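First, one chain by itself in structure tokens, the form predicted on its own.
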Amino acid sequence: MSQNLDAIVIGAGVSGLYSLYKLRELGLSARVFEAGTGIGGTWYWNRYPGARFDSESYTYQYSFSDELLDEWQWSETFAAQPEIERYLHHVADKFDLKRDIELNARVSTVYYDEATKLWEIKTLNGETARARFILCATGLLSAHQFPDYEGVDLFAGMSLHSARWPKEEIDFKGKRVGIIGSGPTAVQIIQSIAPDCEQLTVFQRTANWCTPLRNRPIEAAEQVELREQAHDIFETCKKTFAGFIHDTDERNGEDVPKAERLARYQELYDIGGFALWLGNYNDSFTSRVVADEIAEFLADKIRQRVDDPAMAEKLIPKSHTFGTKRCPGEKNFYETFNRDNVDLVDLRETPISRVTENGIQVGDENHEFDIIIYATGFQSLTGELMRIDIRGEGGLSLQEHWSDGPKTNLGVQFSGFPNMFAIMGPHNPATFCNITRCVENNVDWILGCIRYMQENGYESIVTTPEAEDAWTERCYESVKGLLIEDMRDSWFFGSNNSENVRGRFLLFAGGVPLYREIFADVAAKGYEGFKLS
């Protein structure tokens, strides 16, 4: 049965739920199509051991409802996945969102009908729907991937991917486990399951600069204080570079005496979370002297915490300096490698040859396992959009439109695709952002645009190719002068994506406050750079 709607939302995660709420506010009929069997997006799919926020819980929550803020209290500074999933269900139930969410409905095609100026979607479970507006709430790290090692499908034991973890509890007791990956997800899994495994072997592709999370329960008195300060906290997040409560020190580190700098690093290290990354000196993203000094500060911490000097050196990154990748938050991660049942294989020394029926072969050595865990990441930002057959004006596919790399205007629209919006697509500051803060910002702008169209009698909006080219180039320019410009092998540059995406900067690195200003300016000028008809 085909449905006729005003708007279709693809994805029922943090951005999809908020989009549905805001579309209803405008009086529009809308339906969300979700691939999973439950809502939650990231917090539905990523239910692996140790999964939790790296944003402070009270900064990640929605800000749009005082009633919601009154009703919900987070139990920990950095809440774990089960609590986050419960929160999102609470939100969906409170605002009666679930009646307009279609589960187990992965969208396979999205076609634009130029005669009717409507979009038509089809799902793998046979649903069809038509609507004037499409909001892609597909996330920035959604399109998970397995490595292209020979034999991945041959392993006779249990294979798990961190982003498709089963709902049933996995018993690691007495099991020989191999985990491939060493990013934030792998760090959380490793420190969580190591005590249970008979043997845990970590296949490290790239060591990362991990910082302590410093998670703790939120006491009753603090709960009252956090509720009273909730809107002040949200306002702080609007003003900081990445939408977190951590604000950059306005001084340049190179202008501060070294002893004072080192004391500051220790202070931020003790605070935990992203404090060391995002609350550091103003030049920590641009000065190699300062970044290298922070890196050496952390390297010394690793050497102090890991008993075996050779193991410690393997865990110290050699390929990048501090701050050029998102820092994994950890608790006793480095101490995990002091355990007799934990080993590390450095794949930069000897890469994986193949996956075998009974394990993983590295060089000539075969490591036998009962379970292999793939914490091998995603095709960032573009991946989930590119996996849908999206066709705009003239039947042009998004894959064809992006054949020379993704192009967007403001990170929300693509030329030739009228009335289609990407909430967390490429070319916005989402990767550097406290996600819900960016979600609310982006969705509010998109819905403000639709409201403007309603009030002024417009049926269609699409970015001009010229504005799209200009914004794409501005995103490329935004990384210049930053140390991350050299990190071409990171997912900021689409390192795991298709060949046409790799090597192109996929973010806007000008910061959240500037992005908000640009959004406001474009709207104030009647959506300059967009064609309204």
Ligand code: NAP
The other form holds:
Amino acid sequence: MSQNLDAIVIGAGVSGLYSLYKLRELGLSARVFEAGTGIGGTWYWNRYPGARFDSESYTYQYSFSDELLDEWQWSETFAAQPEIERYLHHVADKFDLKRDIELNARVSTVYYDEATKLWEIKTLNGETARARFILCATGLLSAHQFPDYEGVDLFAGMSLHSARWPKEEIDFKGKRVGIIGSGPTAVQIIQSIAPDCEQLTVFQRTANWCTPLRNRPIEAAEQVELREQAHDIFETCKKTFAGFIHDTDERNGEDVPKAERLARYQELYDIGGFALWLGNYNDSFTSRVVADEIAEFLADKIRQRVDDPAMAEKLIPKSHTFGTKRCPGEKNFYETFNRDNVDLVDLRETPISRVTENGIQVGDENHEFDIIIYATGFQSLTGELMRIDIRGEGGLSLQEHWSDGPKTNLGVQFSGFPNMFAIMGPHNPATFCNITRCVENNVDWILGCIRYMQENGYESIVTTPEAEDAWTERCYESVKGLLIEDMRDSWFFGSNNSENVRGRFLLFAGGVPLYREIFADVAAKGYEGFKLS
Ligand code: NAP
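Take the protein just shown as the form predicted on its own and give its structure as the form predicted together with the ligand.
Below is the entire complex, every chain and molecule, led by the chain shown above.
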């Protein structure tokens, strides 16, 4: 059955749900097409043990409805995946969103018809739909990635990817488990399952600077306070560099006496979450002296917490300084390596040669497993969009348009693709961002733009190639001078992505407040840099 709509949304995660709500508010007919069998996006797919927020729960929730804020209370400062998934269902039910969401409907093609100026989509389950507007709510870390080791398909035991975790509970008791990866996802899994496994072997290529999460229950009195302060908290988040409650210390660390700096690191370490990363001195992202000192501060913590000095050294990052990658939030992660049933294979010493029928071969040694977990990350930002066959004006595919790296204007539009908007695509500030804060910002801007078009009788908007080139260049410029620029082996630079994307900075590092200002300025100038017709 083909459907004619005003707008099509691809994806029913945090941004897809909010987009549908806002499209309806404008009186537009819209449907969401979602690959999963349930809503939730990231929080639907990543249901692995230990999955939880790295943003404080009360900063991550939607801000747009007071009723919703009245009704929902988070049980922990960093809620776990089941609670987050329940929250998103609560939102979808409360606003009756599900009647316009098609599940199990992976969008495979998105073609622009120049004659009718409509977009047509096809899904793998045979649905088709047409609409004037397309909102890609496909997420920034959705296209999960398996390593390309020989034999990945040969393993006869259970293979699991963190981002395709089954709904059924996995029983690790008595099982020999191997996990590849040591990013934020792997850290959450390792610390959660280690006590259950008979043997857990961690295959680590790059150690990460983890900071304590310090999750705790939110008591009843604090719930009341948080509700009262909700809008103040959202306002604070609008003003901080990353949309979190942690704000940078205005002072440069280099101007502060060393003893004071060290005391400050300890204070931030004790607060937990991203405090040490995002609440640190103004120059912590630019000064190697400060970043290295924080790294050394954390290295000492690792040495104190890990009994075996050789193991501690393996867990201390050597390839990058603090703050240049998003830091995993941990609880007892380092102590996990004091357990007799946990081991670590340093892939920098001996790389994986292949996956075998019964395990993982490193050098000449075959490690036998019942279960292999891949916590190997994503083709970030461009990955999910590139997996869809998207064709704009003149039949130009997005892959062709991005053959020399992604190009966007403000991270929301691509030239030659009229009325198509990306919500969390490349070139937005998602690196550091508290996702829902950025999602609301971006969706509000996009819907503001559509409202402007309605009010002024425009049918089409598309970025000019010049504005697209300028924004793309500005994104590359935005990372210059930051220590992050030197750490290219991360999803910020598309380390898992295709060759034409890899090595390019995929985000805007000018901070959330500046991004908001630019958005407002462009809109105030009648969508400068975009062609309306
Ligand atoms: P990631 O940070 O990209 O980490 C992937 C891990 O897999 C890295 O340790 C990587 O090693 C390793 N890896 C990839 N390919 C490999 C190979 N061929 N052989 C060996 N190791 C390989 O991915 P992620 O941990 O899924 O996290 C991605 C992002 O998701 C995070 O930065 C964060 O923003 C978000 N996240 C958030 C939460 C939360 O708390 N809300 C939880 C999880 C994730 P190298 O480093 O050497 O490449």
